[in-house]
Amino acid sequence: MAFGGNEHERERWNHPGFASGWRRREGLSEATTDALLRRAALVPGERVLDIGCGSGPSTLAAARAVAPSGTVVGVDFSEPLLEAARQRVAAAGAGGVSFVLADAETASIDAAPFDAAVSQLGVLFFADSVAAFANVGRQLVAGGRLTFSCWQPAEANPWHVAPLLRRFATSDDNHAQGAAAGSGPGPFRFGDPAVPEQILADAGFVDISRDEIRAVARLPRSAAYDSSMLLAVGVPEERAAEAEEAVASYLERYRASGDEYDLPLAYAIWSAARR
């Protein structure tokens, strides 16, 4: 195992309640997978690093792209999510996939160097982004490719209900709110494109480019909200029912039918190359 100074995030993602809640919400991140892999342009035989792989949807997709002779290593510092990833890959019968419990911000991966690195929102939770991306670069061959997805600003993503929940909260959680651009780990820290562009350049990457994507994803309501978010945002038990009623009312405008909701998404796909 290799862990850096991102102890708060590591504890969060290893908390059983938070990790299980994320599994219910990961449909949102999976909605970026196809665009991520198209931009990564992986080919059979390549060696790929999946940064912050979580429960493995992007890892499995990458493995299919580089099959039959390529390999993919998924790295994450959440043991519960890695266990889910292992189960996902085993159920799919996919070969050429392995997982490493480590912090991609600081870890040296034994299978390096890689031809390409991908990340489905995982790079949003680094403590020191410049140092982290520089470390990712060290895991790549010269000219190796980096491709990642990130959310556009929170106001462009109305599925994000944390601002509504904060009205009922008694604590101030930067991650749950969605960190302001560049301010620290959080889902919207790269909402301002100038932030990741400068970070990537400072970390030694070149040929930096970005695609903006807007889409509607049909997902269950749990993709946008589940009760584990109440604790994460700091909603006290005595206000939980009130908060949940407010969320249900807010999300009703996106209901398609039954437990299916058409959630508007705004995200970006970034690509760069190691100098």
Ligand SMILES: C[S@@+](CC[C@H](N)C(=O)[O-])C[C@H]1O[C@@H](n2cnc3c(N)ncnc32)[C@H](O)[C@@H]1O
Second form
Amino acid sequence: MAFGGNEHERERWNHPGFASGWRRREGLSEATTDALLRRAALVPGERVLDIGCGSGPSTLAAARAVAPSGTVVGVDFSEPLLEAARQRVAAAGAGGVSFVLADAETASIDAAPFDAAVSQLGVLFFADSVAAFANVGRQLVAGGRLTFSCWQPAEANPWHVAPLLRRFATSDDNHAQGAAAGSGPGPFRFGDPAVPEQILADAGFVDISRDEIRAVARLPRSAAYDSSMLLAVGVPEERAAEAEEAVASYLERYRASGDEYDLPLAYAIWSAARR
Ligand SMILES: C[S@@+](CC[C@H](N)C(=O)[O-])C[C@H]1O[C@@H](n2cnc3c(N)ncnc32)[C@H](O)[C@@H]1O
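Here we have the form predicted alone; I need the corresponding form predicted in complex with the ligand.
All chains and molecules follow, beginning with the one already shown.
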């Protein structure tokens, strides 16, 4: 199978430790599902592409929105997350859903063209974002809608503990740093709205608009911190205990009760249409 120029990200999302750690944190991405789906305004019968679908939370939500006659294809380059997505959809008994293991940056999807594409935090890791969004556009009908969620800057998302962990690490990895807006692949690369706006325009999208959303999500502590993050951030084993203690003490301010934390989130929902 051919993959694009983003081998590093593909390896990260296929790493068993990173992928299983992400499963414990994905409550964060699911906190954006309702707003994403509202904005996407899917209707029964539509054909939908879910980009970077991961374990499929938005794929399933989209499938429910287009049922009974619509179809949804989830594309992701992570085998472990796609396996989890298949299980999620089977457990829900949802019809009309299929998955493709491919790099969304370059892949032509067999079931194209789609009426709409959605992505829940799945468009933040491309090597060449303009090329990737142009490729997404080619999978859509003329006028087809694209809707995606992304994080506002790291400073507006205090649940993001990677900068704290970095004090114990030597890595300059983008995930660790919370990648400044406009820089390489990473969760906060679209924190500056000027960046995705330009990318979407350069990739041939029109009617570009953005909703800024702030919300508090009640989630277990593992949504903000999982020990697999030590690996991602590059915290050496001898400093792991110290780093974990610092995170636990920092997150205490958000604890609601027991293992429930009220995490303040700041994200954006972008929408655009293919020219
Ligand atoms: C932050 S996770 C979001 C996953 C899922 N959408 C969710 O809401 O839980 C990002 C996802 O995008 C996928 N991804 C990143 N770049 C990709 C690419 N170029 N092609 C396909 N999948 C990609 C990753 O494998 C991962 O599953």
